[in-house]
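Next up: just one chain, as structure tokens, the form predicted alone.
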Amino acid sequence: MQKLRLRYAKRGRLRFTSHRDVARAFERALRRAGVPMAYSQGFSPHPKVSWAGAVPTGVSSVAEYAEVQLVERLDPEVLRDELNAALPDGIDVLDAADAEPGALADRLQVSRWRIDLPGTDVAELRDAVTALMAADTALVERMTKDGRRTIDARAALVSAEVQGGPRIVAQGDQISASTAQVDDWPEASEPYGILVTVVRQTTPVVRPDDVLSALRVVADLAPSAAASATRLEQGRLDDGGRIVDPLARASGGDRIPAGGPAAG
């Protein structure tokens, strides 16, 4: 039996399907791709597949993370050239490695965000995080399955750091490769806000939309124009405040991070 832990990537227009859906083309993908699946037992057995930390439907992602179980042993990187060839576009296999010991989702402690505010001014929203930052709580109500709850989405919050302005939303050469596209950037549009925060992961999650209502509740921040967010990274936080690859060996190695350093 071997374990392998998958980094991919939700994005496009894909960003709008549901995790149950995204689950599914997994499914048929890694049936196509003929992968030596094991599967659990009973009357409707179905491939070993864990997901951990499913992002929100409608928001971008390039760190979200599975775990697969496979009945014969197989090259990691052959994995993900035949996972790539049968998923659809949108959903793509970024990485993939042998499963480290301990569960994934221990791995998955922390989330960086990049929020775009098309049409919120940088001044306006740095003073606004600056608020944010400072405060002792920022209360925020989410409907939920079980109701409406009370959610305090400042004691999530480890960072946040404003960047933005034109020439850095106009120039797409200044963009690395590691980050994330968001749809529909516009071309040269001001003002222009993009928040990077990074959010412990909690029960319940706060959503980049709960951060938004925070900046709301602290600041009276409203943003003019629909925001997007896309989840850059997630890993655990070392001493140094850096986001650990879930995806890396214990005595270290050399992978690559999943979206660049981690917000200060």
Second form
Amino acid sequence: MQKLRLRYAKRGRLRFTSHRDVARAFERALRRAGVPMAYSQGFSPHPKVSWAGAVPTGVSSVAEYAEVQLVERLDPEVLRDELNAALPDGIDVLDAADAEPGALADRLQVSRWRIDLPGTDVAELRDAVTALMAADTALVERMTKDGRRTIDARAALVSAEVQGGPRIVAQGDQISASTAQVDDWPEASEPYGILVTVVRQTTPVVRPDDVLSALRVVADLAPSAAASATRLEQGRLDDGGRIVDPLARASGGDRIPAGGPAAG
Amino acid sequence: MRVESVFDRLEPLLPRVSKPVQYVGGELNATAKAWDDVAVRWCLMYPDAYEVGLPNQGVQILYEILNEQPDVLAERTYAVWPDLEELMREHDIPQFTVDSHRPVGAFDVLGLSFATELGYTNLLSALDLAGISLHAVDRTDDDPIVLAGGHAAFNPEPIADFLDAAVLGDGEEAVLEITEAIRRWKAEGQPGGRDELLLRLAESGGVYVPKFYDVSYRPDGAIDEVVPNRDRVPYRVFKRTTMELDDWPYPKKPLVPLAESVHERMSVEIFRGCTRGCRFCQAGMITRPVRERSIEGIGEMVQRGLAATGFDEVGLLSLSSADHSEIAEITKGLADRYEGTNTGLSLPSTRVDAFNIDLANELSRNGRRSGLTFAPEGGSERIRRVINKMVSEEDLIRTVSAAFANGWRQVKLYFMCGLPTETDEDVLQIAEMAKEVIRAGREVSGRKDIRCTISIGGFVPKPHTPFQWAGQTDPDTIDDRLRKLRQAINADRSLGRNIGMRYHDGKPSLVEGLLSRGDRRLGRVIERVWREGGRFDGWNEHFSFERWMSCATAELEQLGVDVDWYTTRERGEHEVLPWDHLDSGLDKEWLWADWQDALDAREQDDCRWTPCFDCGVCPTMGTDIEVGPTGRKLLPISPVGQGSPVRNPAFNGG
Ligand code: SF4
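Can you give me the structure for the form predicted in complex with its partner chain, which would complement the form predicted alone we have just seen?
To see the whole picture, the full complex is given below, headed by that same chain.
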């Protein structure tokens, strides 16, 4: 029995898939690729795949995580390649590694988001973000399964940084350029703001649209309907405020994400 | 003309609609070809929501056959939900294909597969969104040929105004021949324009072009005659029949949707046609004769399909799957081969008398043990003789008892209400049957948690069946009988508690009946319903009986006919029926004799096992029944192993 953890992307057109759609696509790809999956027992056996909290339908990500159990030992890199050949374009396994001890969810404490705001002036966005970060609370409303809830979006924000110009990909973080190029960004002929923010995974989860609602509440910022978000990273915050790769070995220090050139 | 993807304009709207994933395409095994590299371009449509339309086998088969041609491309389009339709109108986005998001109006052919008449209003939405004139006579050389197929195309008269052409029967060869005609006509520089192309299709036989036929009516509202108005056009149009299914192993690579759809499985059609002769069943009548796929062909399709899709269920499709002459060998072979891979097998339609517990055990060996489903269709022995669905209550009880003894806990039974000659008593017998099932189940299993669900649909008389002359039962009578049935079930608290009942009221059936046996005068009704907002009539939340009735009254009154005339009226032997010039091979005199037998509750045998009973199909169509046993083997027979039904050499020695 082998347990593998995967980092995968959901992007492009396939960002419109729901989490259920992704899960189904994964299970089918595992079968198509001939992966010796472990199955649950019982009346309707299911392949043993477990999922860490997923991005909402319509939101892109290059940092989603899943854990799969196999009945034979496989080389993680071979599995990654074979699975990618079977997955639809837009859902891609970027990284695979043997599972380290401890729960995967414990390694996913914060998310780094990139929120693109076409039509929003960079200076205006910067002012709004400064006001938000200076506020003690920012209460926003959201419909959840249990009805309308008020959540404090500010409390979950670790950091927020405004970048100008649409062609800039998240600089200075550990994501390689090739994986951060999520979509075709629009041309920079009009105002275009980019907000890169680190959000703590609280319950309920504060999502990119909650951050936008918070900017509206605090600073009256009204982004256009074309705003879009991408999850760039998930992980644990280390003492220096950096995000630790959840697939890293406990002792091995930083590892370079597989599947693309090193960052920097 | 430059044909560009509309996706850039569509994408910003998608976050605002429900289930946007249904519009993005990118399904596994979908094909995208370059527009300029091909000679003929087909757009295939199933006129319902994506989740219903995508699994449709007919569309998938034609999609693959056409795309295999090097100089042909085929893309798919489905009905868009009203929320997106509104946004598309607001932003001027045309009906698009999900493959490359090309505008539907740019294709050479828009081919629609109609499984039911309730898709007719969605046809109009699609044409209108595509910018194609609703009426065939208004179309120009630049518009696609709008072509209908599928079971409902055996009487396309209600939508004749909106169609350029219709094909009856199997589409495999027909699409290739139509493609060839278009290819040649385009290569010649489109001589004679649209009409010449349609004439060439019509005179080749097997393609019905409604506008080349004139219909005249008698003072009493009945049809006087239907005659061609061009001399190159034949008087009768014949259905197409694909023989040797083994030569057509499609779909080879079934489409795998990202979105959830109604059938999440890999379907293999194990035979086509049915000779049981159930008198209500249009599909059984119009798909004759029986043509079986060989066990070897089925084995290959399953193996290839699982490798191409990753589905965890294989559905062995046909009108009555357990009737395949080698069904036991097929199910055992597949269960052996896929043991340990969690691959389920299902026979979506089985008959009680063809069913046995060995079969059920093989089916559930590698997958879920879901409920058992049977379709006695009629509650009383007498009514089952009328409809020629010869299942005795003893057979049913014996079968379900065996199932309950083997660990099953649930049975689902399908029935119809409103059958010809039906009385309250026939319907009340359904309650007795369900109670008997529960009693038998409790006795053999010694358990209380036995459940029986009865599902009841309103009967709709269909063209090309012995019941094409029958008067349809009005919705009030049906609703009344179902109410009495519910009371009869509840009368015994102890048994009734374990009986579930699912039914529709009689109203949608009446509209289906109106459209099924309608003629060209219904075109204006359909158009009016659509203009007043009618969409997705197969969906409860969108269907409006009142809208259909008010539009029908308004449009039909001036013509001297009404809804009852089309539905509850019984037709006479010599009345010209709107589809009489569309030949399914069934001899009209044979159908009439069978209708008389029905009224006398006289049964008819199955022509597969007994000598031919001269329904007319085989001699008219030059076909023959194709049944085994072939004595061939399921290949390869070796078991696959654990985890996945696919072996991947890359993982060897990992
Ligand atoms: S013609 Fe005879 S053999 Fe052919 S389908 Fe009809 S009854 Fe069966």
